[in-house]
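Encoded as structure tokens, the following chain is the form predicted on its own, with no partner shown.
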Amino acid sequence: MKIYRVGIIGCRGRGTAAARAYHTHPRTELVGLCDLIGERLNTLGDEVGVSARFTDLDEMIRQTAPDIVAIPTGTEFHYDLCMRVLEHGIHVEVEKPMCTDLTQADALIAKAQEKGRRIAVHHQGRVGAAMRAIEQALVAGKIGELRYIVTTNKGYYGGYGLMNIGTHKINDMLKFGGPCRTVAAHATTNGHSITPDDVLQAPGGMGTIAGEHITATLQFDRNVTGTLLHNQFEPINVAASVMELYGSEGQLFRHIDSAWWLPQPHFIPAGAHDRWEALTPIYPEHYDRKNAASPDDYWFVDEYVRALDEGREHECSGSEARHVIEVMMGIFESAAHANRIDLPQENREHPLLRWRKESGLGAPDAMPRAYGEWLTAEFRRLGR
């Protein structure tokens, strides 16, 4: 059976997580690491036993001939790096979001098709251990007919949370609801509906955003409705980020790597708190829970191996990631114009930049990249 050769560009936190998963999977071999910072290269290279260390992506590809290059870098670098890897005729794994707008997403999908290569986007939760337990319970009919899905954010500034954690949440909803066909959203900043002046450059290189608080309603193909909540709260709380699936006969609940089932359609605290049943996470048969790789990252790698073996797209494919971006752009457009938005959009320009242009404004001013500094600058703008 083919062993897939893997190179990684970017050796910080997400690069380390990816390296551990590829290093421990029996069907992948890490053949090269790339980073501009020597200390990161050496720390990760020593951990996973990779001596081929580079500061130039193209040189890494030429010398190591990988089948896959993983790109766990800052979002603003995704598009250019993906294009460079695809030009070499190499399969891509890229961190979420795949890129920052639909123009870039369309170009990446076109380039991958031109080169006959695959793009997988690192929405690891969708294929992870807890999600597989939820999928198994849903298929088994434990909640009857799925009716609607609710997902929430960690408390990031709404527009930034949408481009960050929202990419995971929307991708998870697509797994169960099917393609999203319409979006209706409302966004506020400082207590008022957003205006073109509230369109900002996002922290973390995540493009253009608006909205301190965002509420969106999504309609999916499978007669499923979704509600997406992204509200700015302090402090950020990982425990606040959940997904709930409501069916005709019960509920399913997911939080990171845990999942539960409630055998009734509505939660009644007085009688239901002790009826939640924990679902057992599902792990690959060859996954060693003692190793350093997270099970969801490992599942993501396992899905890529099987997809390439079978000549098909990864479940978290570039096309699916582009649809996630379509949903996010639809949310911004709906909030800006107070309209329901049908998907996919005919106009692929970023709706918030188009809104500013129509209002006689240019691109938003530069903002700090780090989230904490960015939030301080935004609160200053708002007079807080």
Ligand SMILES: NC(=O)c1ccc[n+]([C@@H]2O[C@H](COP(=O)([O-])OP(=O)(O)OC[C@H]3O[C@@H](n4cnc5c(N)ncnc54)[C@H](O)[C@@H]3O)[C@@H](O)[C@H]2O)c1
The other form holds:
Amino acid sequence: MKIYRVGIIGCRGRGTAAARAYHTHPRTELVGLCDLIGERLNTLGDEVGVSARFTDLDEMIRQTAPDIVAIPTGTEFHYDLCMRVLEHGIHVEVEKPMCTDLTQADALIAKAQEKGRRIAVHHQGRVGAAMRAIEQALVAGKIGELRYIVTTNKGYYGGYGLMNIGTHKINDMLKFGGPCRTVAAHATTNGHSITPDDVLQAPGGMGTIAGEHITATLQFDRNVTGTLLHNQFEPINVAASVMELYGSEGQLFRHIDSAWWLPQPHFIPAGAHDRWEALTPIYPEHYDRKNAASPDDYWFVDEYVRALDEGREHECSGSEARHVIEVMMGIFESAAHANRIDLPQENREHPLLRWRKESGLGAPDAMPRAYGEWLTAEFRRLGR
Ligand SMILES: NC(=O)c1ccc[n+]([C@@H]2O[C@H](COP(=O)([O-])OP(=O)(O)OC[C@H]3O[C@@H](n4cnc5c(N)ncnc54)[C@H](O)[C@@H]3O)[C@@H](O)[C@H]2O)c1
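Which structure goes with the form predicted together with this ligand, now that we have seen the form predicted on its own?
Let's see the whole complex now, leading with the same chain.
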């Protein structure tokens, strides 16, 4: 059985999470680490016992000949780094969101196709332990026929939450609903519908955004509709970020690594049958619960190994991530023009930049990268 050789570019939070998963999976071997900051390289290298440490990614690739290179860096670097790695003819794993607009997404998919290589995007929740329990329950008919899906955000400013957390949520919704055909959205800032002046540079290098509060409805192929909620509130609360599947005979509920089943379609708090039953998360056979890697990151690696063995795409492929970006861009466009948007859109330009251009405006001004400072600057703009 082939052991896949793996290199990692970026050794901070997400790089550490990825390294732990590739280090402990029996079918992958970490062969090289790369970071611009020596201290991070050494901390992670010492933890996972990798002595091949580099500050230049091309050098890492030349010296260690990896099959897969993971790119857990800030989002603004994803496009350029993916392109550089693909140019070497190597499979890519990149953190979410894959990139920040559709022209970049199209170019990445084209480059991967040209090189005959795969892109997997780290939407680990979709292939994770709780999601597998949800999928198993759905396939077993525990909620009858799926009717609609609701996902919520943890309180980030709406447009930023969409790019940051919505990328996971939309990908999760695609798993059950199938491809998304149309979107319709409302986005408000300071109590009014967004205007071109409310188009902003996102924090965290996540491109161009708008909307303090966003509510979007999605229509999926499998006769399923969905609602996506991205409302700004403080403090950020991860408990607010959930997915609910509503079926003809029951409901399924996911929150990070937990899943529940309600054996009735309508929840009434004081009702006689209002018992949510916990579903048991499903772990890979060889996953040790004492493992430093999270089960979902481990599952993500496991799925990549299987996909490469079988010559197919990862369930969280680059193409699926591009479709996620189509949905996100469709939401911005729909909110801007108060229109329903059919997907995939023909015009691949960022719809908010196009909107500003049509209003005689250029790209929005630079904003702080850190979310807290960014929010302070935005509240100042809004006179709060
Ligand atoms: N999947 C998830 O659950 C999840 C959770 C949080 C964040 N993220 C995503 O992870 C990404 C950020 O990850 P992070 O917080 O670990 O990033 P970070 O920016 O804190 O760290 C990235 C590291 O990459 C290094 N780096 C950047 N460019 C490099 C280059 N050219 N060559 C070598 N090293 C380079 C930096 O020095 C830094 O150490 C974002 O895209 C974010 O959306 C995903």
